[in-house]
Amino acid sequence: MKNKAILQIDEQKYPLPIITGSEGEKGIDISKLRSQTGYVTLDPGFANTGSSTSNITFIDGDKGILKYRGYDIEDLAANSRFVEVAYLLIWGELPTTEQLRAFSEMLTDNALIHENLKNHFEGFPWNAHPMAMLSAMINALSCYHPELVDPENRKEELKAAARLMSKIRTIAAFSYKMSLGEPFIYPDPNRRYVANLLHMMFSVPHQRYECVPEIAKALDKIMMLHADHEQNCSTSTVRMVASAGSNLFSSISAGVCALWGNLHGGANMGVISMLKQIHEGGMDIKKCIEMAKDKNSEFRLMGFGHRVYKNYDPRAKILKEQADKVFSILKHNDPLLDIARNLEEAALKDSYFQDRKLYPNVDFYSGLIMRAVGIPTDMFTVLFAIGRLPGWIAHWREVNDDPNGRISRPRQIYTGQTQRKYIPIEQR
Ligand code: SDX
C-alpha cells in the first residue's frame, strides 16, 4: 500500500499513514494507533517519536544540516545577526529594513524591567544560581505586564516578544551584579543587544565597559547559533507547557529550567569544568579518553555528542572559528582551549566515538569563547537561555496557532504492584 505502513498484531493487520516532510523526512502517522489497536507505543527519551511537524528549524543529524525557516546556519551565521535572526525565527520571514528596525527599537525601549522587580533581587541569596533567578523572574515580570499574560490576546504578542527579548538581558546582568555585590548598571540606549549586555554586566559607575567589536560580533553569532534547534529538551518542554494554554512567560521560565540541565544547556558550563579538571590534574589526554569510554567511570566527555547529530555540529564548526578569531583579538592565551583541540582529536580518531557518531556539539566551544570574554561559567547557561529564546517564541506561538492543537499528555505503560488491598497500620 503507498504512503501506508502496516503493522501487524498476531493475524490482524493495519494500515498506518506515512507523512513526508517538506526535506523529505518519513513518519508513520500513529495518532489513531490505540483507538484501532488498543496499543501505545513506547519509546523513552523520544528518541524515535515525533511530536509534532514544524515549519520553524531543520535538522539533518546525517549530514550536519542546520535550518532556521529554510535557510542555512552558515548563510545566516555569516551574513546576519541575532536580532535579525530572532525576527525570522519568531514571524517567519527575515524583516524589511522597516521591520527591522521598529523591532530594535521595541527592544530599547523595553529594556528596562520596573523598579520594583528589583527588590525580587534582594531576596535571593548572593551566590543563588543565575539560572534559579532567570527562571523565577520571568515569571515575576509577568506580573508586571498581565496584558500579555493571556494566551488568547495573540495581537500583544509583538510586544510580549520584545519585551521578553529585550528584558531578559537586564534580568541576567542585574543577576550577575547582584552576585559581585556591585550596584545594577542600566541599559543604554545607544547599545546594540549584545553589547548592551555586555556593559550592563562589566560596566561600574565610574567606568563605562566599551566592547571590542569583534567580541561583540562573536557573542552575536554565539546567540544566533542557539536560536533554535527544534524540538530540544527545552524547547519540547516550552511546546508541553505551552499546550495546557499556559501564557508565554510561563512556557518560556519552564524551557530555562529544562536548559540548565547539564546533560543540554548546563553543557557548556560542564565542558569547562572537565577542560580545567585536565589541566589542573595535569591528566593525560589519552587517559581521558579511556575515561570517557569507561562505564564505570564517572567522567564524560561533555560537548561531545548529540540526540540528533551523528555528524560534526555545524554549530560547532563554527564555534571552533570564532574561538581562533576571539582569542587572537584579545591576545588570549588559554591552555583550556588546547586541551579541547587536543581532546577532539584523540577522540575523532578513536573508534568508540567513531562507532558511536560522537562529534563536538555547540557547547564545545561556545565555554571557550565567553570565558575569554570574562563572562563567569555559570552564567553561561544563561547567555544560552538568552540565544535560544527566540526558538521558544516562536514555537509557543506555532502551538498557539494550531488550530488542531491538544494538550500534550503522553501515554506509558503501568509496571507496578497490581491490585492489593490496604492493610490497617497495626497489621503492617
Ligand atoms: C545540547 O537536543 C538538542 O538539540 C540539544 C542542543 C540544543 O541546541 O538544544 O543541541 C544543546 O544539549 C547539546 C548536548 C550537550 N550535552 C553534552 O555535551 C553532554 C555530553 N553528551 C552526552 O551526555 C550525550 O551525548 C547527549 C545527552 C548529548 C545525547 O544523549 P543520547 O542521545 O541519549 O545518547 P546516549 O547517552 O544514549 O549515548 C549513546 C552512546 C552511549 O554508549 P553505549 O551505551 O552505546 O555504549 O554514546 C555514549 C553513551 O555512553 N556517549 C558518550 C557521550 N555521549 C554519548 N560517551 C562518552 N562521552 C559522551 N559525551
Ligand code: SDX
The other form holds:
Amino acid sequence: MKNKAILQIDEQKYPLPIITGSEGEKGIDISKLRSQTGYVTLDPGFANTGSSTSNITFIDGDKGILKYRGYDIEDLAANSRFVEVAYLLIWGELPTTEQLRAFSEMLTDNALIHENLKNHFEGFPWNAHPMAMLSAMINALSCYHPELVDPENRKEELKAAARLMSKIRTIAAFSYKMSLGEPFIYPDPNRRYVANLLHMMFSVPHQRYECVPEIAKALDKIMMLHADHEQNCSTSTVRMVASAGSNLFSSISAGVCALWGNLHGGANMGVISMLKQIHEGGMDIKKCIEMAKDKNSEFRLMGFGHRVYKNYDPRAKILKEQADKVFSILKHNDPLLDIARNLEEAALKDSYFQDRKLYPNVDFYSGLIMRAVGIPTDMFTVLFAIGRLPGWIAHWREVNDDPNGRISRPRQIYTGQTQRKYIPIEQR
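Starting from the form predicted together with s-citryldethia Coenzyme A (SDX), produce the coordinates for the form predicted alone.
Here we give the lone chain, stripped of any partners or molecules.
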C-alpha cells in the first residue's frame, strides 16, 4: 500500500500513514493507533517518537546539520546577531531593517522591571540558585503585565516576546548582584543586548564595565547557537505546558525549570568541573582517555557526544573559533583551555571515539568562554536560558497557532499491582 506502513498484530493488519517532512524525514502517524487497535507504543525518553510537526528548526544529527527556519547555523553565525536570529525564530522570517530597528527599540524600552519586583529578590536567601530565582521571577513578572497573560490576546505577542527577552537579562543580572551583595545596576539604553547584560552584571556604582567587542560577540554567538534545538527536554516542556492553554510566562518558567537539570542545561558546568578535576589532580591526558573508555572507571569525559548528533556538533566548531579569539584578546592563560584542547585532540585520534562518533559538543567550549569572561558557573545555565528564550517563544506560538492542537497527554503501560482488596488498618 503506497505511503502506508503496515502494522500486523496477530493476524490483523493495520495501515498507518507515512508522514514525510520538508527535509525528507519520514515518520509513521500512529495518532489513531489506540482507537483502531487498543494498543499504544512504548518509547522511554521519546527517542523515536515525534510529538509534533514543527517548522522552526531542523537537525540532521548524522550529517551534523542544524538549521533555523531553513538557514544553516554556520551562515547565521557568520552574518547575523542574536537579536536578528531571535526575530527569525519567533516570526519565521529574517527582519527588514525597519522591523529589526523597531524590535531592538522594544528591547531597549522594556529593559526595566517594575520597582516592586525588586522586593521579590529580598525574599530569597543570598545563596539561592539563580535558576530558581529566574523561574520564580518570570512567573512573578506576569502579575505586572496582565494584558500579556491572556493566550487569546494574540495582538500583544510581539510586545510580550520583547518584554520577556529584555527583562530576562535584568532579572538574571539582578540575581547575580544579589548573590554578591552588590547593588543592582540598571540597564543602559545606549548598550546593545549582550553588552547591556554584561554591564548590569559587572558594573558597580563607582566603575562602569566596558565591554570588549569581541567578548560581546562571543557571548552573542553562544546565545545564538543555543536559541533553539528542536524537541529537547526544556522545549518539549514549554510545548506541553502551552498545550494546556497556559500563558507565555508560565510556559517559559516551566522551561527554565527543565533546563536547570544537570543532564540538560548544566552540561557545560560539568565540563568545567571535569577540567578542574584533571588540572587540580595533575592527571595525564592519555590516562584520562583510557579511564573514559573503561566502563568500570568513575571518570566521565564531559562535553563529548550528543543525544542527536552522531557527527561533529556544528555549534562546537563555531564556538571553538570564538574561544580562540576570546583567549587571545584577554591574554588569558587558562590551563583549562590547554587541557580542553589536548583532550579534544587525543579523543579525535582515538578509534574508540571515532567508532562511536563521540565528538566535542557545544558544551565543551561554551563554559570555557564564559569562565574567561568572568561569569561564575552558577550563571552558565542562566545565560543558556536567555539564549534559548526565542526558541521557547517560537514553540509556544506554534502550539497556540495549531488549529488542530490538543492538550498533551502521553499514555503509559501500567506495571503496578493488579486488583487488591482494602485491608482495615487494624489487620495490617
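Rigid core (definition): largest C-alpha set, two forms, superposition within 1.5 Å. Given the structure is predicted, the values throughout are model-derived calculations rather than measurements. Positions refer to the first chain, counted from 1.
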Original post:
For Gln354, is the CA shift between these two forms at least 2 Å following rigid-core superposition?
Top reply: yes
Original post:
Superposing on the rigid core, is the CA of Leu301 displaced by 2 Å or more between these two forms?
Top reply: yes
**OP:** Taking the rigid core as the superposition reference, indicate whether the CA of Glu182 shifts 2 angstroms or more between these two forms.
**Re:** no
